[in-house]
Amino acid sequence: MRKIEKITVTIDGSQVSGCEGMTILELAQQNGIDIPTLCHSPELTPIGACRICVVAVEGSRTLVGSCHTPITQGMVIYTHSPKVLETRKVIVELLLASHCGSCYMCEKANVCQLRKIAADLEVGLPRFQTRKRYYPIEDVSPYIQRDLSKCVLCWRCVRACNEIAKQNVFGIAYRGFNSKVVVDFDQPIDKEVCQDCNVCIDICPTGALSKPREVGEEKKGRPLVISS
């Protein structure tokens, strides 16, 4: 069996051991570090998608993904330096610059990622005047309700249904600002194998993907826990 080698890195000025293999996110975490990231999570392959959890390293022309980017002998690291925080700021503004739901009528406010990420920066109204990504609200399936005018296409939910579903519902498709998660050729989610399995729901950081009201515990009485 070959030997797992320990690397040994320096981050925000302290010097840590991690294992060979470990992403710069890892290492943080293990070390009491918080990056934030709306896109990673810890039973999905990283992707690097959002940006958020950008970081600055020695010898590199440009800050780096930690979801993604695996550390190194030597590596030095800082993850909060100003050029980070920064960069992190102008990142969270720009989603919500696009981003056009209403927090206060957003049933997953409280356990949104986005906006506690946004009030951890301490970012308030974006700067940037932005096209909106608007969308009608899709309930026709049962089991599902998507409101893509808050999708942050973070792929949580894509690779979710791939990779712990196994199911392969969800897709990417169009270029740029018009990018958005799809369910076939761009139709309404009308799948059999798209039921109960709230893998995608749980997993989403913002108020996209939610459970229909009639469906589930305030069917029986009971209101309706929405996971985070």
Given for the second form:
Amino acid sequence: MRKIEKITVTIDGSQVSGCEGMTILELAQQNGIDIPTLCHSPELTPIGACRICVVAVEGSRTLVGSCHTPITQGMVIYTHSPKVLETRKVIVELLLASHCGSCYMCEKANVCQLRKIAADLEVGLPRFQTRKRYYPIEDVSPYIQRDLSKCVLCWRCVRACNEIAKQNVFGIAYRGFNSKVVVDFDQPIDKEVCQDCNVCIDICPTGALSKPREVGEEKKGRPLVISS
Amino acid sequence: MSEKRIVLKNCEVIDPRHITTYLTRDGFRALEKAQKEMTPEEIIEEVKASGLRGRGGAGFPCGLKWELARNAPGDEKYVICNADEGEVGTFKDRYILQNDPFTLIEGIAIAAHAIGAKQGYIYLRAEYHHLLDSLVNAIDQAKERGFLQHVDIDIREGAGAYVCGEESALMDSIEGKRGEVRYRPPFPPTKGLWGKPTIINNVETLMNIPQIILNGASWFNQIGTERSKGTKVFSVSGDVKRPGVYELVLGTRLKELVEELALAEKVKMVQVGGATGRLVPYDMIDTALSFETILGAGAITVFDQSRDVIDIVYRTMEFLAEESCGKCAPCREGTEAMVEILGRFFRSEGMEKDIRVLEELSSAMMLSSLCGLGQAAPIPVTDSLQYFRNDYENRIK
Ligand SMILES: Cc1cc2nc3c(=O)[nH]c(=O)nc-3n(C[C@H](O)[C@H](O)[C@H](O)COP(=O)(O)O)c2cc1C
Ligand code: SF4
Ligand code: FES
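Alongside the form predicted on its own that was just displayed, please also present the structure of the form predicted in complex with its partner chain.
Below is the entire complex, every chain and molecule, led by the chain shown above.
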């Protein structure tokens, strides 16, 4: 049997050790360091799409995604340097700029991870005037409602459907800004298999996927209060 | 003059339809030498010692890449020749494929032997479909003559996406998936095509291999500069009298290529390296072309004084936004935001604060994007802000 190697790294100035194969994010979490993530979910294989989890590693030309980069012996990592924070903020700002912004009537407003990250990073009104993503709400199915104007293209639903529900209902189509999570050839979702599985709805970080709401039903979660 | 033909040695000399014309010019002698007189390790040592670096844009040391793949565990390995040539203003690989497919095939065959690959692929740009038959014919002739007993070479055609020239998206495309960038590590030499050790090399990189094997690393090593050995094939276009493909010793000055060879006049600026390349204002035209300075994949686009810098940068950004694969947020959203801002400058509706916003956005994209597209997309913006800032300031409302 192969021995699991211990790896020593320096993270935010302190020396800590982890196991071979561990990601920077896992090591940080183990040591009580909070790194924001959006596309990552511990139940899914990493994809490195949102780039919000980036950290600085000495010797690297660019920042690196902590959710998918394995630790290596002697690595020197900074999780909250000014450059790192500034970069994360710009990314969140970009996501907010093209986001529909109708939080006040969003079912998931109080549990939205995009809002939470924006609040934590103190991102205010975005400086970009990018066009908003707009798609009509898909409510053909009685089990799942898709409002893709709120989608942040984290691919969590795509991966969850594939890896957890083993169904492969979702795919990605188009490219660049027009990239979109689609079903078949971009048809509204209305599938036999999509009934009460809920896997994608629970894992979606925003209000893009939800259960059709009953009239008079209360919003989920406690109001998200952003302290100043 | 610093013109020298190594890569283009056989172009317009041999008949690309007949292998016999290639064989009379030392064709496949390098492969024979590599197979009969050298071990794979010796081949890799030779390539490493030659100092050959990748010609596809990134300039990674070729021998080192091969060594990583050779040493990676596994019996199933792959060689991929990147003939996607999507970079704006490049057409040198097309010229090579058209005129000398045999040297390329020999280069791939040597690479396969060196790393222990039994399968090679040529990833051909969709728009080069007209070259398919000629390539297939060349492979068939090499096979008939018994040169490809150790490796099968197949051609895979792209579907017309710029990003599929990026190595990880290219592998997705060969695997039949949507061409999208993967995060690294793992790098292709350890985990590439179908998860197996893979080397991906540009057409021009592989074209150098047969002569390095035949003439030795020390011959190749004498050509070029300290960290840029050999020659580079340039695609020159734009406001020049003699556009076309030129092969020059690395380290040659941009001025010589643009003014003396391509006969450009009243030059305002040269874009070196295509859409994500550097902008060189005329007063820096003496810059040497090398990995130490500026190079990219060798696209040289010349703009004369009648051209508008903001127009060029705006259109470049529109191209990059359209070609972004859409996977990572900074590139997908960032290029779109840049198009919006640059569009306003283009219409003389810029705002004072936009310049700072552009700078901060550029920095975030460069630092956090998943691949070279998003990381390099801001270069035309940052370079034009550095050298042509007035053009922006004059367009503030
Ligand atoms: C957006 C993008 C497009 C690229 N397009 C090409 C291309 O068309 N041809 C090419 O050889 N390399 C291209 N590359 C570089 C490849 O990723 C890779 O570095 C290269 O093929 C490696 O070969 P080399 O080491 O021989 O240069 C591209 C890179 C990026 C980021
Ligand atoms: S619908 Fe939700 S889970 Fe799916 S990609 Fe969009 S934001 Fe992510
Ligand atoms: S959380 Fe790591 S890239 Fe999205």
